[in-house]
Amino acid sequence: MNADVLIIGGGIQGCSTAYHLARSGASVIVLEKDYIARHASGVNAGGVRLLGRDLAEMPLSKASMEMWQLLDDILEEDTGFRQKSVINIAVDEVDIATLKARDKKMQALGHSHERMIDQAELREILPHVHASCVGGAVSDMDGYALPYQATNAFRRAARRFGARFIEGQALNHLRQIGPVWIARTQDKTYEASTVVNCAGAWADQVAMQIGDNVPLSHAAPMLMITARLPHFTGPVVGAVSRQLSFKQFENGTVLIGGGAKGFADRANNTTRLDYAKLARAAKTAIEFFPIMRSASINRMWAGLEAYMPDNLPVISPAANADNAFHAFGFSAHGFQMGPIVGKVMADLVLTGKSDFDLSAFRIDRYDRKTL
């Protein structure tokens, strides 16, 4: 089976890349070892935020946020996106000092989307927050989407432009022979002029077959969701110095995260929950929102996610091969950047360049020769 571009991995980065390439007229195959949105892209918290972004990501994140506002119309699909704002709560004056330092840096760089709020405004926006919280920072254009739904929205849109999605086929071998990349699974062979590595927690293994070594790690961030509760909050909530990720959906259920990690078994494609950490996450939610004392947990889960040492992704041409590209290592905050990353990867594949400075995301940034 042949195509112009072979994409390894069917998460949001792979599906978005497929959409942008297919829309531009390229023939595309997406090879996914499980099913689309099986891992990080389908089971994350769905945060669509500019708030708290690393400054290196800010131009990409801003461009992606503009796309999110119109994405349902662009894709002609429902991504579940809701603009609800995101707030990081400050619990004490140390947190306020942290926010002030960031605000000063952001203003100096011309970024005005984050604004600090005092205790009174915090209570006005979040009337059920604990009375001891002293303020915070908010980004009004932020919100959330539904990860599995949004990833598959890109998939369906890409298919309308001719992209082919092959599920349940794990990559066993990848090599370049002359100008052609040849990928083999257990019983099939795929050929393409270009390969794009969007393999998430397995991306270092794919990168090695391309010829690039990268210090990628993996973990299993956990989430839990409650039974339905009366509505008491609208914005997505985080905290400056505590592990908290908290949102209430329109149906009344509350999603609780915060970055607590379970047990990741990449070799066997599985995760296990750490119930002690989940209990601490539930306790943290109650400390911030005492109304949560009456909540009952309905479901808990974890997905496999890829992490780089600096928590910045790899968005890059291959360092040691031609016509190969990488988009992985989003370190549990890449969902929001999916729309723009797909466009960037398509631009790199089709034109060899991007409108964005990608130097912070190059795959060889940890190689000694590049230091």
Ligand SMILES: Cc1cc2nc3c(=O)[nH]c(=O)nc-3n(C[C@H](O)[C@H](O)[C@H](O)COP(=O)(O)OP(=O)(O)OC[C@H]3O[C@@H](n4cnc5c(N)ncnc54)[C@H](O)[C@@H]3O)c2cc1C
The other form holds:
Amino acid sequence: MNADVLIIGGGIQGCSTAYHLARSGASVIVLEKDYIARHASGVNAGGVRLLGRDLAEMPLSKASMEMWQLLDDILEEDTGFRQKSVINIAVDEVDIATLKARDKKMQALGHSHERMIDQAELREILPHVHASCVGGAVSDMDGYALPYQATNAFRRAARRFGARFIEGQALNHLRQIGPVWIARTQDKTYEASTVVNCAGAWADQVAMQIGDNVPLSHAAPMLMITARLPHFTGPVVGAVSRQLSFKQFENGTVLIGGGAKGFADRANNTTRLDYAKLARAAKTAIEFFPIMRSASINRMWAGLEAYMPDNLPVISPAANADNAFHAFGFSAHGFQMGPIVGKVMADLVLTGKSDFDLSAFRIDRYDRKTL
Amino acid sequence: MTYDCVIVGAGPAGMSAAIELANAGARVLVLDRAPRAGGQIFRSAANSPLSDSGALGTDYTAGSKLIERFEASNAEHLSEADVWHVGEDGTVLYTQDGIPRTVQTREILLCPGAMERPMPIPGWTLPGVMTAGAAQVMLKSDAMVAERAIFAGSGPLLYLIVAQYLRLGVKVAALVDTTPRRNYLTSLPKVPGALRSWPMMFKGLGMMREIASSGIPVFKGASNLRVLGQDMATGLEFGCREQQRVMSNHVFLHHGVIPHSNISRSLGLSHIWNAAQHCWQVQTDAWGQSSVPHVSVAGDGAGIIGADAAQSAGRLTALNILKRLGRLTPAERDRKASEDHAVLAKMAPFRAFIDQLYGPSKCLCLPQQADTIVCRCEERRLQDLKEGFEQGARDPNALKSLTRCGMGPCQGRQCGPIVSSLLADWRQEPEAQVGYYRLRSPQRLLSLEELSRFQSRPRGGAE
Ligand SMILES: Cc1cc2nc3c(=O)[nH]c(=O)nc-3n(C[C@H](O)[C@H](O)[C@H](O)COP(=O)(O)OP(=O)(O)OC[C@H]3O[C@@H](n4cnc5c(N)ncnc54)[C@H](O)[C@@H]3O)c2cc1C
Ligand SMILES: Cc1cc2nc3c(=O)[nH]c(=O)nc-3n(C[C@H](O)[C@H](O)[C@H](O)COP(=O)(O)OP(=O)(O)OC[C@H]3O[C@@H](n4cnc5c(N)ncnc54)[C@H](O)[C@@H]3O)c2cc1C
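Having seen the form predicted on its own, I'd like the form predicted in complex with the ligand now, please.
Let us now look at the entire complex, which starts with that chain.
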């Protein structure tokens, strides 16, 4: 099977890239070893947030946020996106100082989407928050979407423009012969002039076949979701210095995260939970919101996510091959970036350039000239 | 210090295994969520709330002997200990008195028993409809019965419960038997083999005679069942030569049992599709050892074999675990096992006959009408799933993510078998090809507060 572009990985980055490329008329094949959105992109917390982003990511993240607001119309699909403010709670003066320092930097750079709130406003927005919380920061542009649905929305929209999605086929072997990339799976061969590596937690393995070494690691952040509860919070909630993150969906279920990590078994395509850490997350949630005490946990899970040492993604042409590109290593906040990353990758593939400064995301940023 | 073996489930299989292991000097812990040992068949047999528990049958009362032997053994038993996670690493998490605790063990033995096969006929989720097994649980544990109930479906357990009701003098509105008439013919070749277990055949026939002579209406070969009623059950409509209606506010459904595979699934053990029994079961060898060597499964939880066979299977599995623990040589294990192996071999033809005679009909396993509910928790209907399938969700997990079928509080424990078989039907591929939901711990809802009290130091760990 032949195409102009072969994308490895059917997560949100692969699907979004396929969509933007196919819309521009390129012929595209997406190769996915399991099924579309099986991993991080389908099981993440769905947070679509600017709040607390690394400044290096801010321009991309902002552009992505603008796309999210219109995404359902653009794709003619339902991504489940809802605009909801996101709040980072401060529990003490140290937290307030942290927020103030960030506020100053943000203002200097001209970013105005985050604002600090005091205790009274915090209490007003979150009536059930524990009385000892002193304030926080809010971003009103943020929100959430439904991960599995949103990733598949890109897939379906891409398919309407002719992109082909091959599920259940793992890339085993990749090499470039002259101008052609030849990719082999267990029983098929694919040829394309360009490859895009969107292989998530496995992307270092694909990068190596392209010729690029990269210090990627992987881990398994955990989440739990409750059975339906009466509505008690509108905004998505996090904390400045504690492992807390949760949101209540329209159907009443509450998703609780916070960054606690389970055990990642990448070779076996699976994860294991660390219950002691989940118990701590439960305790933290109750401390902040005593009303959650009697909530029933329905399900707990973890997803395999790719991390770079600086927690910034790789969005980059290959360093050691032509006509190869990378988009991976989103370090637990890549769902929000999906829409714009696809656009950037399509631009890179089709024109060799991007409107964004991508220097912080180069694949070879950890290469040292000397030892 | 860790346990040599932790057993989940104190039914016939778990108790028999525990006795064998404890007698050989192994350190055994048995966890069961019930207040007393006994399992499904011997539920409350040792402390029956019924004034005349003899009405439940001699099998039932005989259970108290096994329970006594179990309680006299050196096996530790924690009752009201609800297991909600079993890890491949030998960690078992359970909650007792509202506090989640952990134990560590070298060998894990799962004896979780069976559950009733879901029967998604129109109206099956209306209040007033429950499984016949649930009705029996109420009878055994709380001496509660429903007057003038309709029993519908097929299989020995259904007839047993009807007989137990009748013996207690409770009025039964009707027995609506869905066993297809042709099954009586197709199972005939298996009768000679089954007669090797003639006491069982005899007991079964006796029960059928008991029901026939009681004079309750019995409708044989019934099909196209539909529970009547808007907000609650008011009766059952079905075809039996002509369209029939029986009115009642209690409809008890049952068409066989299937292994309880939530724990074995969450553990990621290999499972196979058992075509003869039309259900998934964990893959084990002749010693109950699963695809993970230090995890064994015995009793109905490893494949439906019935209570007598479950005791043999429990002992065999225990013998193999003793071998694994170095307490028996392979030769000793084989010698001690020969009798139980023979018992199981002798019972197999009877089981094959029952499986053939009462094999569930496809139209009762799969919802037939577009608006029949498949997933109670999220109220997903056949049409919602069909739509998801047509959008490209061919895998049970993809379908779950897309439609939320199986994402509610029961986590797909009810709709799992239905979804797997529906996809097999639509894909025109065997269930084995289609697969099953990826299940996860916890095995049940856990309150946030309960989880926050988790004691991560293992029981007996400080020694
Ligand atoms: C629990 C959790 C919570 C999160 N919460 C948020 C959040 O709230 N907000 C946010 O913005 N981000 C969040 N994230 C991060 C976000 O989910 C990821 O950054 C993002 O989904 C990454 O997308 P991806 O396409 O790069 O990777 P993936 O979704 O992992 O996709 C990569 C795909 O490549 C396939 N693949 C790999 N190797 C091969 C091969 N050799 N051949 C074929 N296919 C291959 C894999 O099977 C996989 O499907 C969270 C992540 C997790 C795990
Ligand atoms: C509802 C029902 C009623 C039945 N009634 C009869 C009957 O009257 N007569 C008959 O011959 N057969 C009956 N059967 C069939 C019966 O299951 C078997 O014949 C026999 O009981 C199997 O023995 P076992 O040891 O494999 O499992 P069981 O006897 O079912 O024992 C399993 C035990 O495991 C415990 N358990 C399961 N999961 C957990 C967990 N996560 N945490 C803690 N404990 C757990 C249960 O509480 C139970 O005590 C019934 C089956 C069902 C489903």
